[in-house]
Amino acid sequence: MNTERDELFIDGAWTSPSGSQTMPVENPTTEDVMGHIPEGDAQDVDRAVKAAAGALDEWSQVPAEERAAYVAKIAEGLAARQTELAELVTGELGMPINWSNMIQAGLPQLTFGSMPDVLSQVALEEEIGNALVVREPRGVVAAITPWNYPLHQIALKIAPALTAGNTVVLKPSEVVPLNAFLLFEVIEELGLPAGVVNLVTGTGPVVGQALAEHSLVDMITFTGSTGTGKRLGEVAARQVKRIALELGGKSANIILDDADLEQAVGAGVFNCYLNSSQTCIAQTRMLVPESRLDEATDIALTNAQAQVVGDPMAEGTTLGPLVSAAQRDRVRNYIDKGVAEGATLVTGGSEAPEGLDKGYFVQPTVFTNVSNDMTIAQEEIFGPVLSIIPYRDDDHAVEIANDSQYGLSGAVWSGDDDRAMGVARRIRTGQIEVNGGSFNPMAPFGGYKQSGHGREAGKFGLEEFFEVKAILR
């Protein structure tokens, strides 16, 4: 497993950068360096959309099911290297091994590989009147990705960009970066056309504002934090580029009074908790009846005090580190902002777990009598914090829930589906499970609200990477 990295992927090569500089790539488990990876500048970003642009023309006139055919041999590749994926994974991120096996090292390979079943679901020509309507790529896309969920954020963005006929310029997290490198060995092993797909790594601040600056780029697709969002619209919007974005948020699960309290809190407490909570769809409110507050609260400390703190790699680990030194102090503040602003602490804390100094470990914590105007019931946290909310009636809670600056995800448990469903159809946000609704990796993915603009994944992702032109004959 090489994590020593010196060299970008450029116009379908390997070449050094335009500079020497080097930044670490840091183990949060132990808090030791692991690899280094290039610190890319804007010459590298010029080279790199240079190369694009200049390869544009041909793949995008290469049929689409070719296209299609090539993004899903991409996951075949990823499928001969999943085992030293997922550890590579774990690694930099300090996701539990079994997770990252599952989620950090399976779902890119189906997001590729999807490709050919996701195209046949587009009409990528159709007759209105005497227009022929044409969906045709947009051109070269700026794919800016996040640490979180690394390689399956740069599948949601190169596998259907490539797919539409796009070619792409990625800068990955410059915190959980290596992955993306294993990633491009499977891609020049394919031998796409040069300039197809290019890699520069390197700060937000440098290589990403470079890529979203530069005038051959036609399109940004971003996922990351609102503020950073925010920021690139406003680039977007000076240079009139298209922008995706899938940015935070602050899910609300509602149990309403008919609920299975005992299934409804359990599974929003382990969606809460999953990786750390470093997951932009947690379920971080959880909304109860005030008559069974009590009830749900010792539930959740219950579910909360079950989880296994430990190192990642470790059989029946549950809950990793946070990603870096700053990211598990800035839970930890927001910890202890929950206890100044008045909510009842019921497990956990700022404190590090017992046994675990080392690390960047932090404990599950519970909060309740939250109410929804606090700090850790409206800022989206990143870490493993769940605020129970009560409220009077079905109507108070659709109001707490959507009380919110975001609106990306959410959760609604009842005994009566139509109940339920009710209810979910009144909540302002993107994407919401009823009655534990399993995750659809093909269904549309994106906000409302500050979560952002436009969807991923399946065919509404593919459509994102589409211009439509009509001919008129």
Ligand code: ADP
Contents of the next structure:
Amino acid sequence: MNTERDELFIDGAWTSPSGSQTMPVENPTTEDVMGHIPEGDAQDVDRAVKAAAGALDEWSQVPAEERAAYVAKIAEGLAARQTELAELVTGELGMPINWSNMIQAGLPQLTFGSMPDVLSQVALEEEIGNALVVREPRGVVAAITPWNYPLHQIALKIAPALTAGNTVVLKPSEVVPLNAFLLFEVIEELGLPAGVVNLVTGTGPVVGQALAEHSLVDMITFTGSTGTGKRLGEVAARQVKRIALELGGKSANIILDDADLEQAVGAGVFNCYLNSSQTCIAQTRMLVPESRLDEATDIALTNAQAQVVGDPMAEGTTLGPLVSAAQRDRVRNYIDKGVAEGATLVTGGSEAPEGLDKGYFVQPTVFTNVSNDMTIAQEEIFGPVLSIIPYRDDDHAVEIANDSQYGLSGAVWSGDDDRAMGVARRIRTGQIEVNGGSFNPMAPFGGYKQSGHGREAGKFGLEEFFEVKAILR
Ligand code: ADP
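What would you give as the form predicted together with this ligand, now that the form predicted on its own is on the page?
Below is the whole assembly, all chains and molecules, this chain first.
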């Protein structure tokens, strides 16, 4: 695997960036530099956007089924490099290899591969009286993506954008960027028309900003922090650009008093800690009935202590490092803040886990007796910190769950499915799991409130990338 990258992919070819600066990519487990990427600039962005704009007319006229077939071929190319891809992401991100293999390398294949089927679910043309209503591509799409599920986020944007006939410039996260280069090697082999999809790497404030602001960009699709999302929202508003935002979360796992506590708490701890909690849908608030707080806390403690923290390449590891020193330090600060604001620390803490002084590891941490107005219950931590919050009755649980600036995901557990469904319908989030309902990669994904707007994945995700035109006859 080539981890030393000095070229961008623009207008159908690998090409030198305008400057000669590169950025290091760090392995968060070893703290070693594992590669480099080009540090692009506004000139590179301009070239890429112009290439995308130049390719739009031709690509938009390729029949949609043919476009979807191209996109599905990306899945085959990725499948052929599955192991390499999983190991690469584990290297640059730190997710345990088995999960990386399934999620980081597996999920993008599902998304790319699903496009022919997803396309068949959307009516590209319909009639309303004398109007022929047609769905057309929005134009040039700027895709700006984060580091936590890097290729998955890229796939959720590129796959539907290209299927709908848009052309794309991708600015992946500079923190976990090498997987994007592997993707573009796969794309290069497909022989798509030049300019249809382009890759420019660099920092957010330089490359990301220039891309979002470029006058030839018609739509911004972004996943990342709420702060950056708001900034991009302002850019889009100034130029009346379309924008889709997938931002933070602070999801509540509501365990009702008749739930199987072992199962509900165990699943909740697992969900919270997946990918070291660097997951926007992580269920970081666990809501339990006051009467069962001690019992739930004990079960959470047992589950947290069963986590195996260490080398993500080692068999059996469940919790790898955080992605960077900055991220680790942020999370440690949150843990200190939790203690300072009076939450009860059950296990974990802000010191490095024993024997793991190298690498950006944080102990799996559980707080109980957390009140929902504490910082650790309100802010997205993006580190393995679970907050257990007691509630009085179902109404109180719903009130706490909805008392958040975010609205991305959540869960409800009950011995009675109808009761769980009743609560689920009252939670103001874009997704919610009932009694362990499993992740569905084709279900619409996105947020209420400050978790963003627009939906990704499946049919709803594809629809974001169309404009609607009425041809009156
Ligand atoms: P995170 O903290 O999860 O990395 P960010 O919002 O900082 O979230 O980053 C997500 C993506 O947004 C990255 O690709 C990053 O480079 C990019 N980005 C950061 N700042 C800006 C900005 N001002 N304009 C455009 N893109 C940005």
